[in-house]
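The data below hold one chain only, encoded as C-alpha cells and taken in the form predicted on its own.
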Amino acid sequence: MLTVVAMDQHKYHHPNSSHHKKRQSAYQREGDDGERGHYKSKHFKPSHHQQYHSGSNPVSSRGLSTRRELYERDFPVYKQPVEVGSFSLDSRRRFFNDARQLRYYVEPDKEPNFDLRDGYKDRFIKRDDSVKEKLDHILRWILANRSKLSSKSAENKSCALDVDFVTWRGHLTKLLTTPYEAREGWLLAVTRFRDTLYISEVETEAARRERENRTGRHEEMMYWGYKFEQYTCADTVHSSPDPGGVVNTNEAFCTVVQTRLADHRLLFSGEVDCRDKDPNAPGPPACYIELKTSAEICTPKQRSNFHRFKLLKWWAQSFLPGVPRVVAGFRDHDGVVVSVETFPISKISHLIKNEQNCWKPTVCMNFCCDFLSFVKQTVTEDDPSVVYLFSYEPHRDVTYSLHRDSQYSFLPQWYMEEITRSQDSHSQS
C-alpha cells in the first residue's frame, strides 16, 4: 500500500522570519505598484461604455468566459488579508460580536485512530441547511462595527462602507475554482446599495435536489468532518478535546477580513475551525488552522485526484483569508482516521506542479478578479430592490439576468434602515 502524500510537519514561523516574508509576497506580488490600485489587464479594462468582442477577451456581449487560457497571465496584486473583527454563532445560531466560539488546536498522535462515526446516532445536532441565512450574520457584524468601516474619503459620501464588495469567503472560493469546475454550477445574486456591492449565493435547483436526496452514507460522511474537529480542538488554551461531547453544527466562529484584489476592495467573512494555541504564534489570521478529512491515498490515481481536486478547494478556501495551513486527517473506508498531515498553503502550488493539466493559482485569482470587474461594470443601479443574478454552468460563460422586486432581493430592511440612518446623520454632522 502506498503511503499518504509525504509532507513535512509544518512548525509555525514568526512574522519576521524569511518564511513569513515569502508568504506575504504571495499576496502582494507587485509591491508598491499595487498600492496605487491600478490593475492593467490586457483582456479587460473596466469602462461603463466598453464595446465587447469575443475571442481573446474574457468578456463578450454574452457574458464572461471561463476558458482557463484567458487567465494565464501575471498573478494579480492581492494584499495581505487583515482581520478587522470576528463573531460567533451559538448552539441556536444566535449572533455574538465576540470570539466565544473560537477553539484551540491540539496536535494528535502520529497514529490517531479516531473513530469518526462515534456519536453520529446519539450526540449530533445538525444545523438546518434548508434555512438560507444569506449575508445576515455579516451584516449584523457590520452594524456592530461601523466605526471600523466608515468611508474615510471626504469626496466619497455616497459610499457608506469603505469597501467595494461584501460577501462570504465561500462565495469567493467558488469563483476561484470556477475555471476548473466541471460538475457544479452556481448562482450569485448581486445588489448595489450605497455604492457597495453585496454578493449572496442562491441555491441552484441541482443543489436543492442533491440536498433533499442525500443518501444516509453521504449524510454520515458530512458528519465525519465535524467529528474530526471535535477530536482535535479544545475550548480553551489549557484544556483538552472532548470527543465524548455533542457535535452541534450550529456553532461557529467566523473571522472578518479586509483585503484588496487588484482594485477591488473586499470585506468578507469565513468560518474558522481553530487557532494555534502557542502563545508565540502570530496574530490572526496567520494563527488560524483549517481542519479537513479525506480518504487515505492508496494508489497513484488517488494521489493525482487528491492533488487536482481536493487541494484546489483547500488552497482557495485558505489562501483567500490568509489562513496559512490545513491539517488533514486521512481516514479509511470505515471512517477511522489513520494518519494526520499538515499542508502549508504556501507549498501547495509546489506539490501540484508535476501533475499534468493541473490547476494554476494565477488562473483562479485572475478569473475572480475579472469576475469582480464584470460585476462592477454590470451592476449599475444603486437600489437594493434590484438584483443582478449571475449564473454559471460548467463549460459555459458566466451570464446574468436582472430582477426587480423579486424573491432574489436579500438585503434585510433592518440593515438598510440602519445604514441609511447612520449615514444621513453622519453627513449632516
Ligand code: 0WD
The other form holds:
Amino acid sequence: MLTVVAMDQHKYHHPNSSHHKKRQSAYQREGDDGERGHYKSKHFKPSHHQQYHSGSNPVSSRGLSTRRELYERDFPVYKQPVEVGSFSLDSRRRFFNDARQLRYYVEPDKEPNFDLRDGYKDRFIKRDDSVKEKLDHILRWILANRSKLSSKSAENKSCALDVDFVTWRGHLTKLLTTPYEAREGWLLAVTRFRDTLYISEVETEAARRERENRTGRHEEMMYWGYKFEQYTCADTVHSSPDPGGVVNTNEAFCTVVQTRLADHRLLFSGEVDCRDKDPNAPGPPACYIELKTSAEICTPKQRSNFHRFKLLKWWAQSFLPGVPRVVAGFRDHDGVVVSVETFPISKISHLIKNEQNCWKPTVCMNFCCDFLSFVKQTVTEDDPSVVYLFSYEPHRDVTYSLHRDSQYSFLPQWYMEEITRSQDSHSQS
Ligand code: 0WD
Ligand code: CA
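Having displayed the form predicted on its own, please output the structure of the form predicted together with the named molecule.
Below is the entire complex, every chain and molecule, led by the chain shown above.
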C-alpha cells in the first residue's frame, strides 16, 4: 500500500476524493493582438473538445502564453506517483532492467568538510554529453515491461500503451519552471505514435554553445555534485561510501513512475541518487533521496536567491516523481562542504512564503497541465516520422513548427517495429 505523503497544501491527489474545480485554459492566439507578449488574457472556458484552430487563424501562428498570472488558479489534480519499475545504466552506459545501480544514503556529519575537488584530475570518468540518447533508455524499459502497461480495454486498441505522455522527468521539470525561467529557452520535440505522445528534448543552439565553451572552472564545478554523491552513498545496505573510488557519471539508477496530471496520464523516468537504507522505510518513491550541492549562504541576498531560484528547481524536480526529501551539501568557494541540511519537499513552500514575488507551485503545475493540453490538441498526426517542435524563448509564448522526415524524428526503428508487431498480434487474438 502506498501512503499518501502530505505535501503542504500541494498534496498528491487521493484517487477517491472528488475535487471539483473550475477549469480554465491559458491558450491564446498570437495573432489576436498583433504582437507577442500582449494579450487579451481571455481565459477560455474548459471544453476539451473545443477547437482552437477554427476560423481564419493559421495553425502556425498559435501559441501558449507563459505569463504567470494566467496560471494562478487552484492546484490541479496530481495523483500520487507510483513506481512501476526501474532500470540501471552501468559504467559503459549499458541498459539493465533492474536496480543494480541503486545506492544507499549514509548520513554524513552536519559539518563534514568533504573536499569536492578530490579526484577531479585522476579519478573521474565523464559521460560524453555530446551523445544524445533521447528517449532510448525509457523505450527499452517499456519494451521489457509491456505487460505492466498495455491497454486492457478492448475499445482502446489504437493506444498501445494506455498512457498519454512518455518523457523524462527532467523535461517535465523544465515545463514546471517555465513561467519563472528568464534565462534559458527550450526545444521539445513531440511525436504521436499509436495515440501516445512522446516528448524528447532537442538541445538549443545557445545550450550547445554553452556546452562547447565551458570554462575549466565550470567543468570542475559540475564534478562537485557527483563527488558529493560519492561521499554520501554506499553500494549496498551494509557498506560505507568509498571516497577513494572513481566517479563515473555514466552510471545511473532511474525510477519509472506513472501518475496523472488533471486528465493527462503520464509515464516518465527520472534519475534517483539514492534511497534510505532503513529496511523499514516506506516503499519507493517515498524512500528515495535527492542529493544536491549549493554555494553556502552568507548574506540575505544569497538567501533570497536560493529561495527564488534553487528551491524552485529542487521542488519541481522532486515533487514530480514523489521523492520526499533533498539533502543539500553547502560548499564554499574552494569546493569544501561546510554544512549539510535536509529539505523535506513538503516544507519548501513554507520556506519561501516570506519572499516577495516568489514562485508558486500552482503556477508551475497549471502551466505544465495547459502545455500538455496544448500538445494534445496540436499533435494530431499519428506518425513517427512527423515531429512537432515546441519552442520556448524567455518572455515569449510557446510556439511550434511541424517537421516531416527531418533530423528531429527520434523514435528508433527497433521500438516502432516491436510495438507494431506486438500490438498487431494482440488485436488478432
Ligand atoms: O542528454 C542529455 N542532455 C540529457 C540526459 C538531459 C537530461 C537527462 N539526461 C539523462 C541523464 O544522464 C540521466 O541518465 O537522463 C537521465 C536523467 O533524466 P532526468 O532525471 O529526467 O534528468 P534531470 O532531472 O534533469 O537530472 C537528474 C540527474 C542530475 O541530478 P542533478 O542533481 O544535477 O539535477 O541526472 C543527472 C544529474 O545527476 N544528469 C546528467 N548526468 C549526466 N549528463 C545529465 C547529463 N547531461 N543530465 C542530468
Ligand atoms: Ca542530484
